[in-house]
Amino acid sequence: MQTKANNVDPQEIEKFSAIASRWWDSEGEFKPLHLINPLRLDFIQQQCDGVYGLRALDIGCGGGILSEALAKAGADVTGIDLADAALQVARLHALESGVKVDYQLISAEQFATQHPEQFDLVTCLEMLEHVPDPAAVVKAAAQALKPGGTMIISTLNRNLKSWLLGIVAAEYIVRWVPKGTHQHDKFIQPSELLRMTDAAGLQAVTMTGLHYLPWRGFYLDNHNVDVNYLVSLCKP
């Protein structure tokens, strides 16, 4: 379903539509979500006591490396998006995989309006920092929200160590991400996502950072959200 929406950035779609060929390619410019991909998946398997037979909705589902994760865990799987070209990509993606998800070209607030406490799951991942109204986002993915369910968003803090890391070596000197991939300005400092999910009337459960070590890889640290960080809230 195609929809308007005031609450995009169209360089921020065009941006991504460019490379959304490549969303699958695990040595291109989205390798970075599908080495955290296991452990993103391993947390919300944990906040939700295992995904099998939920109904999850990923919010920003992009080119589907998420939902199709979800999906073959056993949940039952909606991915939206306003980037037409990825959600072609996942859904070309998910039929060569065998793997069913309901991919919808449609924002989070119609979305949620349409469909209001649906869902055992939201996820919003890597997404609220590319809107230009994250708190909007936040409180449409509670609308969708089941009393009782389980939302994980994760996002980048904004400070100068997530300047460094998240932008000048990911994006210049790694190479990781596109140039331009981030917006410093957009990051979110943990105190404001939790002012927004407060607002939109969820309980934060926990909180941990995701990092990467060269002779480790990237893992999880529940004592440091400096950089990436990922929240688990649930909806009284």
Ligand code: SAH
Second form
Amino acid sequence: MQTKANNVDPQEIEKFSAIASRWWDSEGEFKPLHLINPLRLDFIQQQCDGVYGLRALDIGCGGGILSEALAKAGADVTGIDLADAALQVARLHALESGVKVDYQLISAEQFATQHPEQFDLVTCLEMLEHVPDPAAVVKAAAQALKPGGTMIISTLNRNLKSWLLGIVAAEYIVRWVPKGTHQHDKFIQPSELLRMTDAAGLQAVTMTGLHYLPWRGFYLDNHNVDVNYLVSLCKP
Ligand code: SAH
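Could you drop in the structure for the form predicted in complex with the named molecule? We only have the form predicted on its own so far.
Entire complex below, previous chain first.
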């Protein structure tokens, strides 16, 4: 069931809540996020010339894998999500790690209305493919961003290859993530994402693909955004 009014799919929230306790198990359901996190942190650091001292908003932060990494790198981080169980895990883990992150249970749209143009960096990683109306989240993310700020979005492209690798391989063969984690029709092609970011008044700076090869592990490739990809944008 989707409640489009507040732009959340309760089944998605239940799915992430049910496995929230294992968020920080680097061999568990979130293993791929743990593995890609250093790469995406590097990309974000490059795009912002370092995150030290930046005010950052992490939309759809879940258990806080990226939020904590940004905080450890010196950003002042607020993480928002609608899965309470994930936020509880995130808060406990931050205490254990000794990092300060402000975690809040609130939608992106509501948060952005309350905090317009307050963040130097807004991140929204692996989240848009789980919401009924991704364009509304992009718009909210842009509203929270200061003029001159940087936004980083990552999601999954929609094509045969992303179905084979992102769903068939990841959920049924290698079983890195639980079955049903992703729905292929919710994946977003780069052209569709750029239409959303354009409409939100953002300018694309660069785009890169995130890939996996068994003998190489995860790596970034600017020339191939077939499956998972990251986009950096700025707000003029
Ligand atoms: N961004 C994190 C977690 C990705 S998992 C990372 O990359 O490490 C997707 C997250 O999106 C989950 O925590 C889920 O609870 C959250 N989510 C799904 N729908 C949402 C919505 N409508 N609003 C806010 N968060 C949502």
